[in-house]
Every structure is written in C-alpha cells, then in structure tokens.
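Okay, so here's just one chain, in structure tokens, the form predicted on its own.
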Amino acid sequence: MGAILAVVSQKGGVGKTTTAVNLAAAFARRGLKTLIVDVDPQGSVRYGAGLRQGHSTLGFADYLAGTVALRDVILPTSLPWLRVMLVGSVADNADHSDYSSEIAVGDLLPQMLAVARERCDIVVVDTPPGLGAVTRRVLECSDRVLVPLQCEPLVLQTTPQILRGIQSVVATHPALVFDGILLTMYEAGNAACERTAAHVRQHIPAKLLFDFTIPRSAAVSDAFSAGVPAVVRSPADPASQAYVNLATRLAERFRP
C-alpha cells in the first residue's frame, strides 16, 4: 500500500504546483509507481506535468459529478511510472463554490484516494491555495503533508497559519505526519530573501524545516512553460536536483 502526500500552502504562487510536480516525477523515476492529482481548481498541473500531446482535459472533478468513470482520468506521461489525474472541467468555471462543497460533504475523495493508494507506491496531491474546505478533505484523507514557502517577507505572516491549520487538522487526524516546510525559489545574494531564510530557521523548529532549499531557477519556469517536469528537461539545472534530494529524502521517510 502506498503513500498520499498533500502539498499545501497558505497563498498561491509560491511554488505549490511545480513542487508536487516536480516531487512526482522525481519519484516516479526512482521507479516508484506515482499518481499525482490535482484538486486545485486553478487546475494549473495540467501545464507542466509532462502529459502527452493531445491528452484529455477531463479529471476529478468530472468523475466527482459522474460524467466519466474514474479510469478515463487517469492519463499517461512521458515518464512509465508517472500518472496524472487533473482537476477537469471545473478549471473552466469562474465559480468553484459547487466542487468545493461536493468535496466538503461527499465521500468520493476519500474513496478515489483509497483506491490509489492501494494501486500506486506514492500519490502527492496538489491542493488549493489557503486552508479552505478542498485542502482540509484531502488533508483529512493523506498519511503525509508537504508545505512550500517561498523566500519572501510575507512567509513570516503566513508561516504560523498554515501550521495552525495543520495542527488543527492532525487533532482529528492523528495518523497524519507533517514532512516539513520547504524553502522554495531561494535567491543567493537577495538580502531580503536571506533575510527570511534566516529568519524562518531561526523561529521554526529544525525538525519542522528542510535543511535545504529549492532556488530559484530559470530552468524551472522554462520547464513549465514547455509542458514538462524541470526534472525531466533540466535534470542537471539546481532547482531540479533539489527536488531529487527531496524526493530521496521522503521515499527513505515512506518505507516501512
């Protein structure tokens, strides 16, 4: 039986996405059988995840209001152990008010997500921004959490929320482990950004932090704007081989 890992974070952009995105592949080309699915609306793991010219745009939100069953959404990628599973038609909806209640009261997430932890050696699931009804299910739902926070002033503000919001869920949810706050899209020689840094391992405990940081990288965006896991088309760039420490650092952690 595998594993579900949530990514989580309290505001967007902040490089949530490209994370699980990049966390996915990295595992996957470990060998590990990877499902990644997408709950976020935003619907934004579809632009970079290396899915296959011409793939079909329907996803969890289509199989929740029960126009396709679950095996159509499950799409292949470029990489053979790697699967996807995207938000669907509700990333073309203004209004998401609907999907987050069905998620909020309904029974299916909980039900897709056994299943693919029962098929797949590692599911990360990319959530929406904020503590909200969607992020707090699959929380709710997942053995593991994963918080990127960008290098920025406004982390030492939101820091405290989402690790309350954690806290408050794992009350309920005591079998669920927190893996820690990465540092993301770090810039050596921003002194703001050091500023943070240093601040962030100065108040958060070291066993709740990354010891290492994602930096920010051209590569990255240069990926993703290609429609591919940085991973995957930059393996050597810096950014994609933090995420292959830290996908090295939690396959060690998810072995029983």
Ligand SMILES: Nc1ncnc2c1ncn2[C@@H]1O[C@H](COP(=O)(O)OP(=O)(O)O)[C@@H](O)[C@H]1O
Contents of the next structure:
Amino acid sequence: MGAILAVVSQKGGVGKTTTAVNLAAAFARRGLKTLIVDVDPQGSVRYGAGLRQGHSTLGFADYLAGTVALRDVILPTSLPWLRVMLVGSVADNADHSDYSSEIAVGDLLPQMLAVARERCDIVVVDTPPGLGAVTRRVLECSDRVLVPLQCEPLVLQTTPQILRGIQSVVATHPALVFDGILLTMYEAGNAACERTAAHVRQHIPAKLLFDFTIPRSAAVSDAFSAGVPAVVRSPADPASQAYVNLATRLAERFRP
Ligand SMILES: Nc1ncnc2c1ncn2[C@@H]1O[C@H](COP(=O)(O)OP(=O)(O)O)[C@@H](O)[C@H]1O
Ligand SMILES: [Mg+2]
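Can you return the structure of this protein in the form predicted together with the ligand rather than the form predicted on its own?
The next block holds the full complex; its first chain is the one shown before.
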C-alpha cells in the first residue's frame, strides 16, 4: 500500500506546486508508481506536470460532482510512472464554497485517496494555501506532510501559524507524520534570504527542517512555463538535484 504525502503551506506563492510536481516526478523517475493529485482550485499542477498535448481538463471536482468516473480523471504524463489528477471544473465563485463544503462533509476525498493509495506507491497531494476545510480534510487522510517555506522575511510571521495548525491536526490524527519544512527559492548571496534561513534554523528544531534548501533557479520557472517538471527538463540544475535529493530522503523514510 502506498503513502499519501500532502504538501501544505500557510501562504500561496511559496513553491508548493513546484515542490509537489518536481517531487512527484523525481519519485516517478526512481521507478515509484506515483500519482499527483491537485485539490487546489487554482489548478496550477495542470501547467507544470508534463501532461500530454490535448489532455483532458476534467479532474477531481468533476468526480466529486459525479459526472465522470475516477479512471477518467487519471491522466498520463511524459513519465511512465507519473500520473496526474487535476482539480478539474471548480465553479468560479470567489470562495469555491460548494467545492470546499462538498469535500469537508462528503466522503469522496477519503474514498478517492484510499483507492489511489492501493494502486500507487506514493500519492502527492498539492493543496490550496492555508489550513482551510479542504487542506484539513486532506491532512486527515494523509500519512505524511511536507511544508515548503519561501526564504523571505515574512515567513517568520507565518511559520508559527502553520506549525500550530499542523500540530492541531496531528493531535487528532496521530498517524500523520510531519516530514519537515523545506526552505525554497533560496538565493545564496542575498542577505535578506540568508538572514531568514539562519533565523529559521535558529528557531525551528533541526529534526523539523531539511538540512538542504531548494535554490532559486530560472530553470525551475522556465520548466513550469514549458509545461514540464524541472527534474525532467533540466536534471542537472541545482534546484532539480535538490528535488531529487528530497525524493531520495523521503523514499528512504517511506520504506516499511
Ligand atoms: N526554486 C525556484 N526557483 C525559481 N522560481 C521558483 C522556484 N520555486 C517556485 N518558483 C516560482 O515561484 C512561483 C510560485 O511557485 P508555486 O510553486 O506556484 O507556489 P504555490 O504553489 O505555493 O503558490 C512560480 O512562478 C514558480 O515558478
Ligand atoms: Mg500552488
């Protein structure tokens, strides 16, 4: 049975989707049967996961609405071991309230993840920013959680909030393992960034923090614009190598 790994953060724009997509691709390249599930109504996974041209845009929300079967929203990618479930057709009202409440009260998310975990070695779930109803529900169904943190001064204010939130979920779901905080978009030589990273290392216990960072790299954003994970498009790039390294570390922990 596979593991479910949620990628969660307090804020948007911190590299959550980038992490989810590159990590999933790195797992797949190790030969692990991997599914990335997008439950963020913003639906960014669609643009960077290496989906084939002319792919379906249906996804989890369509499955929730009962208009498609699960097998029809599992999409192939350029990597044989990587499949994608997009978020699909989320109604465009500002707060996506129908989608969120359907997930919060219904059983379809746990059911879908239970099926996914039976068929895959690893299921990576990309979540909306914050700890709203959707993300909480994902955490309740997950085995592990990873928190990307962008190296910028504001993280010092938002980090305690997300850690408290995750602790409160772990309190009721003790099986959930906190895999750690991953510093993203690290720029060596940028004083503010280096200060932030040093501050985070001082204030967060070492066992909760990965001892390497994901460097800021044009190859990462360029790959996303080109529609493929950086670990596939630019495997020699330092950021890609950091994601491969992360996949190695995590895969070691997943082994029973
Ligand atoms: N390591 C990186 N180097 C350069 N750009 C990055 C890196 N990680 C993320 N980005 C860029 O930052 C922006 C936000 O990243 P994204 O993964 O979409 O964040 P989130 O999912 O948390 O909103 C995107 O434009 C993405 O291409
Ligand atoms: Mg995102």
